[in-house]
Each structure stands twice: as structure tokens, then as C-alpha cells.
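What follows is a single chain, given as C-alpha cells, in the form predicted alone.
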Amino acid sequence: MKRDSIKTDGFFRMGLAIGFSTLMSLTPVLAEDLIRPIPPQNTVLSPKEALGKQLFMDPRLSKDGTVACVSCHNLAYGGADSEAVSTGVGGKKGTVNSPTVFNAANNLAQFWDGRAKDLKAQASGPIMNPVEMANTPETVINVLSKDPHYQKRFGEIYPKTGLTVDTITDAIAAFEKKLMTPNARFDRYLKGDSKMLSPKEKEGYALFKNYGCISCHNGMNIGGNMYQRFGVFMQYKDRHNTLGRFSVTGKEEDKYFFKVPSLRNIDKTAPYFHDGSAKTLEEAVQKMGYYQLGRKLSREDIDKITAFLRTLSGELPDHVK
């Protein structure tokens, strides 16, 4: 089939992206929104969650005491950082952009390639990763055990096991589950307050649906609930030749498939994509149109879509303000 003969309406592109059988099952409900608001949250931290917050902020989890979870997941910067790739112990550079930790509990898995099934499994990864915190289980336990505060808190919260790598990651995961950002303007719009969005933002949302963006960016996290090939219409040249899900499964068909990122708080987490190659939100939208939709989006459409995307930023929990 010649490219010129390819039909370019939103339904067709959605079919290419998620499969026509899946699309047909969605068609009866396309009149309804495929995006769900984040429900109201209890932001008061339990003792375990408060302990997890302390650990999240503690650079002693790293080999040389210079890198903490918050170093790459800055809660004042959208739960990510401002670098294309993050910097670990000894100035070592990673190969992927740091994803946001906000609302991460709603993702189907963690990391761009989905190698961790949940937040607890994810928490241990950076601590032992030689490029990130470069630590060992023995050293982490030895260092934290010398802190009377940690000895006391772990003894109270985990009386049967005390301070272990398992309880460290369990506490961190408990804290990260509290990092939800509800009540975005778009959430309030979905709940019935039509005045929350300007005409331009509503037009951007309509374009977001009509172009088929919503076929991958849907659900409560507006993403994070499926894997998708980066480069549906055009081959994308990754800065680091990252192979995505293939690195986890070893299956040829999983090459260049990545977890679809959440679009919540997207205006606060530049740069974009797994390799951090898009410096601005406008550039990210333009490239997504080209690589994923096979379209050269107009400047006007990009402007409207980015206006809509900026309505997806929610309220930070009280315990991180």
C-alpha cells in the first residue's frame, strides 16, 4: 500500500496503534471519555509512609552518600529531573530519561521497559544499579543500622524482621503510593465543570482524540497502562539504541516497545521521551505526530494540543509541598 493511499483519520490510526479488533471493541464507548480522573486522596502519612519518605530523601542509600531517590525524582520538579538522562554515583550517566514518580502506582509496571512489576520491585533497582546508587545490600544495611532513629522506627514498624532490604523497599514503595496528584483542571472538567477548560483547551482535547493520541494515552494515568512501539509510522533513532521490552523478554517482536508514559503533570517533566531527546512539550507533540501518527502537525494544532496537555497537572500532596 502506498503511503499516499493510507487513510489518516483518528480511527484508522488508532487501529494501527492498538489493533483493529481492540479498536472495534472500544467503538461503542468512544462517545464517552477513555480518561478517568484521579479520585480524592488521603495525604496524611502513616508511620510506614513517613519512614519511606525519609528513606526516599536519604543519600546514604547510595555507595558514596551522594545520590538519593529524590536526586532523580525531584518532587519539586514533577517527580522527575531536568536532565535528558540522570546522573548517578561518580558522575555516571544513565541511558534513559527519569520517569516521574507521581502517580506511578497506577502504572501497569515500572521503568520504561516494565522490568519491575510494582513500586517495591522498582525501589531496589536503583540502589543496586552500578550506574545509579552503586550500593550493595550488605553496605546499605550496615550504614542504616548505625542510625538509632532508623533502628527504632524499623523495629516499631517491622517488629518481626526489622531493617532489611525488603523492609527498606517496602517503606519506600508505601511512600511513593501516596504521590498522587488529583484535581487537575481536566479532572474537574471530566467531573462536569465545563468552565475548567478554555475553548482552545477543549479544541486541543478534541484534536487529541481525533488524531488517535487517546488510543495509547488513556485511563487514570493518561498512559502507563500498555506498551507501544516508538516509531509506528517512522523509524525512530534512539540516542542510546535502547531496545525497550526486548531487554526484558528477549523477543524480537518486543524491540523498541516501551511503556507508554503518563501524561499527567507532563508540562513539568521536560525533557521528554525515554532518551530525553525532546526538549519542549511542543517538540514532543510534533515528534509524536510524525513518528506515531505519520502526520506533520500544523503549528496551530500543536499549540492547541499542548494547551490541553497543560490542564493535566494536578495538586501536589500536602506532605511534599
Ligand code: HEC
The other form holds:
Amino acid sequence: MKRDSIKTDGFFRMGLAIGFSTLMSLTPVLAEDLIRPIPPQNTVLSPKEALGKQLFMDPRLSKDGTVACVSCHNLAYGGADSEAVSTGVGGKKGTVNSPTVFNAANNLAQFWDGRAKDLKAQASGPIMNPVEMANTPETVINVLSKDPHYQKRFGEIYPKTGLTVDTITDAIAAFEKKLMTPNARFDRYLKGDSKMLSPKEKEGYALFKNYGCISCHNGMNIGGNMYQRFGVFMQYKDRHNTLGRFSVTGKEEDKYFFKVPSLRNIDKTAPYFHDGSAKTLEEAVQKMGYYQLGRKLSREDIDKITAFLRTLSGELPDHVK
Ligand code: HEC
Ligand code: HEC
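Same protein, different form: I have the form predicted alone, so give me the form predicted in complex with this ligand.
Now the full complex is given, and it begins with the chain already shown.
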């Protein structure tokens, strides 16, 4: 496979945007090394992972028994929901779009602003979140302990502690680590099978590199490994409904920074952006060109880039099929 290095124009613009020191550390790297395939995963669930799956599907985790994790993270499709912002118990609307749980374990942190350091720390968030599952630690434990099946499983898997918020989130996190989607056509292309992409998709990938999309969307998840400002060349500021990373660090320079989302399975997770404002993938790409790169991308380029992005959908693990 031809391993072309990243072209200069997009990178020059990105240098202006994200600082030349970051740029210099990326420039010598070959583009193919910036994106890594997802390794194959054993999809047989251990007892702990199977328990985590049951909890993920169980609406009893919510205050009124109506909302499960899977309600907003549909595992049969993209691992997210199809609303701009999610609906929790009693029809209450949240403020941000639900990201996918597929491959989330590969992200540097969880949530749009990265406020949870890992999946275990993340999992108690929605259970206690007033608009999502609106529960309390006491009620969750009380309700789940009444189920003899859970009593038995937690006793076997966590003999020292049994059923606690800590073990609930531990089991859920273990399950979520089994939500990788390997073997996307693009991954197979990266591994050397150049026939996996059509000429148009290859052109889309070339544009993705040359425009500099790859400087923010890279790594195994093609995203998920850094925070960047939404609105680099053009102000998106007034339209934000949250301050992003600033809410976590309190640092002025982190205002409107968000975890760069993974682009894996992106054709299955519309609508897009933390506010769910982009209804289609084409619209998201057009806005990225405008706000992040200061460019008006042509319809033809948008078409090629989205064709490339559609090659990033991998295989769902057997246990969710
Ligand atoms: C009412 C809808 C809803 C429910 C129920 C829900 N989530 Fe989420 N989930 C969201 C939204 C919205 C976000 C983004 C919130 C944010 O970033 O502030 C999110 C974020 C996440 C993330 C972070 C992904 C990333 O890349 O940052 C994970 C993992 C996750 N949820 C897992 C779960 C688990 C596990 C449960 C059940 C315990 C659950 N969710 C229940 C809507 C929901
Ligand atoms: C300066 C860094 C940066 C560059 C360059 C960049 N992006 Fe993004 N991208 C982001 C951030 C940050 C977000 C999340 C924005 C938000 O919703 O807050 C994002 C979101 C997206 C989304 C929506 C993902 C979702 O799940 O909602 C898509 C699609 C996307 N980018 C594609 C692209 C493409 C294609 C390019 C090149 C034309 C590009 N990006 C260039 C940082 C960048």
C-alpha cells in the first residue's frame, strides 16, 4: 500500500488553529499511522460481562422503571439514539446528544466534556442524573436486591461486597468494553486490502487527510483522543448550549472545547454534534469544514468525504445481534 504523508495545506491551517507545537509533533507521522484498525475481539461474554449486559438492558435502573441504558444507546444500531437531545424518565429532555457506546472504551475519557475518567466512573452518571434515570443509590440497590437472580449473580461474581453501586457500575463497564466494532471496510483497507474502498471513497479519505480533518479525528477511534474547540475558524460560540470542557477545568481557555467525537459507525448516529443540530452527515461535514477549517467545502467534496466516512462502520459484536 502506498503510504503518503499528510499534505501541507490542511496542516498549515491546523497549525494556526491548534498551535504549531502540536502540529510539529504530528507532521512527521504518516497518515496511515494516525488511524489504527480496531483489533478483533473475543465476543463471548464472561459471567461479569453478561451481568453487565443485563443491567444495561434493565429499566429498573431508573426511578420509575421505564428507562434503561439501552433506551438511549441502541445496541442494535449505532449505540446512540436518533434524537437531537435524549429523553429520560417522565419525558424530560436532556441538553446534549447521546454519543455512541460502541468503542467508547477507547476514548481518553467519557462524556462530551470528558468529566468521567473511564466507563466505570461514567456509569453512575446516568443512573443518578435527574433527567436521565433520576434514581438514587438507595433505591437502585433496594429494587435490584429484591430480584433473587441479581442477588445470586452479584453474590457469585462479587463475593466480598455483593450488590452495590460500585459493583453495578463495574459490571456495566466490563460489558461496555465488549462493544468494539472491528472489521470496518476502512480497517481492512488499512491492513492492506486496497480493494475494500471504491475510488470515490479513496478520494474522500485523501480529502479527509489533506483538509486536516485527520489532525483532530485520528487514533483507533478516529476521534476520542483529544479535546478541541468547536468553532476554530468561525465562532460557534453563541449557539453552544454548554460550555464544554470549561465545566470540568474552570479554565477560560477550555470554553467550548469538546472531546473530539469518534467517527466510527458515524453513518448510524445521526443527528450530530453535542447539541444534535446537524441532521445529516453531509451537514455535519459541511459545518466542520466551515467552523473548524474556515472553508466552504464543495458539494462534490462533501459527497466524497461522507462516502469515506460510511466505510468506518464495523461489525457489531455477536452478543448484541
Ligand atoms: C436518557 C438517555 C440516556 C440514558 C438512559 C443513558 N444515557 Fe448514556 N448518555 C446519554 C447522553 C445524552 C450522553 C452525553 C452526556 C454528556 O456528555 O454530558 C451519554 C453519555 C454516555 C457515555 C459516554 C460516551 C462518550 O463517548 O463520551 C457512555 C459510555 C454512556 N452514556 C453509557 C450509559 C450507560 C451505561 C447508561 C445506563 C447506566 C446510560 N448511558 C444511560 C444519554 C443517556
Ligand atoms: C480542530 C479540530 C477538528 C477538525 C479539524 C475537524 N473536526 Fe470534526 N469535530 C471536532 C469536534 C470538537 C467535534 C465535536 C463538536 C461538538 O459537537 O461539540 C467534531 C464533530 C464532528 C462530527 C460529528 C460527530 C458526532 O458524533 O456528532 C463529524 C461527522 C466530524 N466532526 C467530521 C469532521 C470532518 C469530515 C472534518 C474535516 C472536514 C472535521 N471533522 C474536522 C473537531 C474537529
